[in-house]
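Presented below, as structure tokens, is a lone chain in the form predicted alone.
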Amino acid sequence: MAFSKLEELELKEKRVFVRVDFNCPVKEGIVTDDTRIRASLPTIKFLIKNNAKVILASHLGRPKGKPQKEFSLEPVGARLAELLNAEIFLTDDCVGDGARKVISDLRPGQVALLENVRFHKEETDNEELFAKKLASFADVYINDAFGTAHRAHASTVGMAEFVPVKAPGFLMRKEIESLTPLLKSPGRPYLAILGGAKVSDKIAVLDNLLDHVNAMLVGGGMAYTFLKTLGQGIGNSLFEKDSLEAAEKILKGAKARKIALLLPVDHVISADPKDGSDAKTVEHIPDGMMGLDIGPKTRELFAKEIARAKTIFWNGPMGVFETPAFAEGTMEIARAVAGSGAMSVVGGGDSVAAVNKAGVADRIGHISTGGGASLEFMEGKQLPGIEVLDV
């Protein structure tokens, strides 16, 4: 795909509409994690520097198509104002006379933040009239919200058709440039590490990666569906009965392609995933107990595979790492990936949280801001929010 470059556009005094991803956790009117706001700053600062009239749009939470105070972007605007050390003009709605007045009063270099676009059902329905209303605010359309690029909504897809000039922002471009080589020209050996609770969430990406990787490590709750498929005892561990057939197909596909697909050989177990006071390491899980983290032998096995890799894609934790008793497997994988020297890409909220918790985020090649979007990208799908930017 071919895209216009933000730095090559005529921006001076233009109304530049930027779809950002400001879907941040907010508690008692305070943003508790501003990672997504900070990720958008390079694009916003560039537009301010180039005297654009900057119009930001985002969703927050799931307000189900109607205004709800708890999902207002007001706290996000306050945090953005602090980070930019500049006034942010928050509109009372994302469309209508109030928003139009704020935008018409903007001077070059000033920033307006539209109220939550999902306060309107028409946003998620990608309703054409609503998309045209948003587009009427813009001379230039920039999408910098990779986290929503897999959603065909009015602010991510629909309105772009009615704005003559469009391009990805710096964050979106970095995501595309970092993820594309994983499917086109990865350095080899190429290793995928997949974890998390459910196989069903990742069947498509597992299937697609079989055509690209040299090895695959599977941990987390999803590993027990594979182990169950192989006839191993898994005690009370999480597994998906409806995904046993898919897991068997993936195991056979890996074998046919001579791809090493490594599963846990030992486990940290407990009767309660939220407690861990009875946690212990075993190779065979007894009835009544659950596998909740990869054990030390598995960590060593996985670390050796990680050390060999030249390219690594990691999505999903190795256990219930929110509970300290079951965190070490995920932490060791994070440290191993960071120390591997490989071109590494980490996606998914839990994996990103893990590399931050392990203090190794600065040694990861690329940390993706889109969990679902990065997975769909790795499935080989065309993401609508990217496709619409193609020139």
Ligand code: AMP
Given for the second form:
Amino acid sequence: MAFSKLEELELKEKRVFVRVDFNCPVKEGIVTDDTRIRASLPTIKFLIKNNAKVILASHLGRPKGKPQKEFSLEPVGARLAELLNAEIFLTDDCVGDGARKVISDLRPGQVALLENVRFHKEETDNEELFAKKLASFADVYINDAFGTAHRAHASTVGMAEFVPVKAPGFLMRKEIESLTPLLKSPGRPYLAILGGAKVSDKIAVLDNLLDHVNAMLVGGGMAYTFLKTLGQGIGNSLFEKDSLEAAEKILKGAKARKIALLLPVDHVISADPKDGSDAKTVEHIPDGMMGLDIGPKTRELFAKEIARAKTIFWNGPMGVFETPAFAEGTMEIARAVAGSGAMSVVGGGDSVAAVNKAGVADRIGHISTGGGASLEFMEGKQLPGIEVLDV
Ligand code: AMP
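Next up, the form predicted together with the ligand, please; the one we just looked at was the form predicted alone.
Below, the chain from earlier opens the complete complex, with every other chain and molecule after it.
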């Protein structure tokens, strides 16, 4: 794919519409984690510096197609104003006369933030008339929202067709440039580490990764469906009956391709994932107990594979890391990945939270801002929000 370069576009006095991913956690009207806002600052600052009229659009939460105060972008606008030390003009709606007036009054170097695009059902429906309304605000369309690049919505895909000039923002470009080598030409051995709760969410990526990786580590709740397939007792651990067959197919696929697929050999168990006062390490999970973290032997086994790898893709925690008694497996994997010297990519909110918690984020090659999007990218799928920017 070939993209126009933001730094080569004619921006002066142009209305530049930027689809950003400002879907930040908000509590009582305050943004509690501004990572996503900060991630798009390079693009926004560049546009301001180049005297563009900047129009930002984003979704926040799942307002289900109607305006709801709790999903307003107002707190995001307030935080952005602080970060840029500039006034942000928030529109009362993302389309309509109010928004049009704000945009026509914008002076070069000023920034408008459209109210939540998902206040309209037409956004997620990728409805054409709505897409045209958004496009009517723009001379140039920039997509910097990698986190929603796997969704074909009006502001991420539909409107791009109606704007003459389009390009990825700096964040989007960094994501594409960091993830592409993992698909096309990874340093070897290439290791994938997958964890988290649901196998069904990750079957497709596991399947596709088999064609790319040399080894795979599977931990977290999803490991138990695999262990059950192998006839092991898993007590009350997470188990997806509907994914048994798929897990079996993946194990067979790994074997046929001579890919080492490692599963946990010991577990931290407890009766309650939220407590852990009864936590202990076992190799065989007794009835009534749940496997909630990888045990020390597994950590060692996994760390050895990690140390050998030249490329690592990690998605999903190794245990219920939100509870301190079950966090150590994930923390140890985070430290091992950071210390490995491999080109590492971590994607997915929980794994990113884990590397932050372990204090090793600065030693990770690339921390992806898109969980679902990075997984679909690694599945080898064309993401519609990226495809539409192709020139
Ligand atoms: P996912 O969104 O599929 O990446 O799953 C992330 C969630 O998986 C986190 O909230 C973890 O607490 C949870 N998780 C990880 N390991 C386990 C486990 N062994 N049992 C239950 N939940 C788990």
